[in-house]
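Next up is one chain by itself, shown in structure tokens, the form predicted alone.
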Amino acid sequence: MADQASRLRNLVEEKTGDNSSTRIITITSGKGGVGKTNLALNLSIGLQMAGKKVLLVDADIGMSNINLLMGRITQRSLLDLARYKTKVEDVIEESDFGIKYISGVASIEKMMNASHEDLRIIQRKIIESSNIADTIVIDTGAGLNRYVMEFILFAREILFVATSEPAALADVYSVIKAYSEYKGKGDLKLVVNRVRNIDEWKETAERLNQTTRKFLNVFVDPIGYVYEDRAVAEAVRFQEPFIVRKPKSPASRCVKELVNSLLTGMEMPEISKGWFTVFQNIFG
């Protein structure tokens, strides 16, 4: 699997003659419930802001819903890519937000009945669409399958989401170990989500590090991290994007700073949270 995904990123390399010019960034979390859909989609938007051509791909072969957070409902989805004469083109939907997207599969028996050949076909014609964008973001599903993994392995840059509960933190250790055990070489970054305080961060960042690094010998950069804040859970009432529907919130310029982290390498500011938040979290 390792070696068939290495050679779907050097076929990226081959296409653009550039390892810089194509951005394949998969976001993933081992545990379902921590926001990493949610994520995925406001990051996508926060890159296509910032100046990028993203597509984001949802890679959740069973259960689906990033069409569902923007309040749309698609016939075509990824697993139609598998099809002989299916080009990307035919499946990319446009958003009412900037980005392109393809859609998943929200059915159980589609998912079984996927095969390896045909995830090297979807990822072929993935590999494929970077002439429409610059940076692909691919949403997998939660849990550690092997369509996880295949998605994991077929990026440069893997970046894990986490809360800082217990159970999130040994799910994101779980599939940073079977990643090694498949000696991938991606850029390994973490984002801890819904964090109250800047020390809950830095500290649910450490506590996993020491661990890959005792036991993996993995380090995992932490580039940042996203408040807990009630404007995610209004955005996702009203399927919209958070970053869009409430741009000055909170986590809005968290994802922004996260934008920025990800696009020039300098490390993540601290936030301030203001008053009036502080305030609506504990007053409601």
Ligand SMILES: Nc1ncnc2c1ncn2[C@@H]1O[C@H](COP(=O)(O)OP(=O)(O)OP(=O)(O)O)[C@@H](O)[C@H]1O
Second form
Amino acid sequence: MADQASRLRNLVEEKTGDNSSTRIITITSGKGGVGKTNLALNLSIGLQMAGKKVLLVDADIGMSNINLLMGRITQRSLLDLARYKTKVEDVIEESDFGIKYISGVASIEKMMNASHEDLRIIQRKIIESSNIADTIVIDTGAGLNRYVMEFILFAREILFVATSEPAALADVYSVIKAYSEYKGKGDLKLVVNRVRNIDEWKETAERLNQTTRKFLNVFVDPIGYVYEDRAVAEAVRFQEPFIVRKPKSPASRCVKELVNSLLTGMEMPEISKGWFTVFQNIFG
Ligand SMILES: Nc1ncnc2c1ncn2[C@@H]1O[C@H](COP(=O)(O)OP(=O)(O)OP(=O)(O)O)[C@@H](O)[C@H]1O
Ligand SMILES: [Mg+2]
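Given the form predicted alone above, I would also like to look at the protein as it appears in the form predicted in complex with the ligand.
Now the complete complex, all chains and molecules, led by this one.
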């Protein structure tokens, strides 16, 4: 798998050119439910707002839900790309928020039957979409199976999402460990989701890095955080991305700063939550 993945990476470089601005960012976490899909979607919209041409790919296997978060239904999916005749344009959907996207495969059974060769074809076709998008964001499912690993090895940038819970950190560590066993060479980044304050972010990032440095000799760049925010669950209920529904909410402001940090490499500043949110958090 590592050899095939590195061959594919070479193909990415060949297709997009070494200095190309095409970015492939895979979002993953190990642990389920930590906020990958919400981050993938809202970050994609944020990047698009900042002038990028974004393609969001739902590579969650069996539990794909990017559609749902945007209140849409579609019959096409990533797996259709494995068919010889299907072009990437045939499966790409336009959203109401500027970004283009490819839906995931809702049937776990169908995807389980997908062969390595199918995945290779799918990935090759995604690479070909670099003329459609300059930024490709890939959302993966929970856990660490061969599909998740394939899409992690495929990207140049891997964005790990964790919360400050020990189980979330342990799972991110397991994915990083597997990634280094596969000799992955991408840039590893960390976003800590659902933090209540800046210290929680800093401590979580520090804890992960101490462990990865000591045992794996790997550094994970802690690019930022997203606050615990009711606007997220509310937006999910209303099937609208929170960055659109509540653009001034703490979570949205965090995502906009994350976009800035991804585009400029600048450190994410401290974001004030506003008194209303502080009040809400204290008194529920
Ligand atoms: N910053 C946040 N503040 C408050 N709630 C959040 C936040 N981020 C995520 N959530 C809650 O967590 C739920 C799960 O988020 P999401 O579906 O993005 O996680 P996931 O990691 O993609 O899950 P899975 O592993 O199942 O794919 C959301 O529906 C929302 O209720
Ligand atoms: Mg998800």
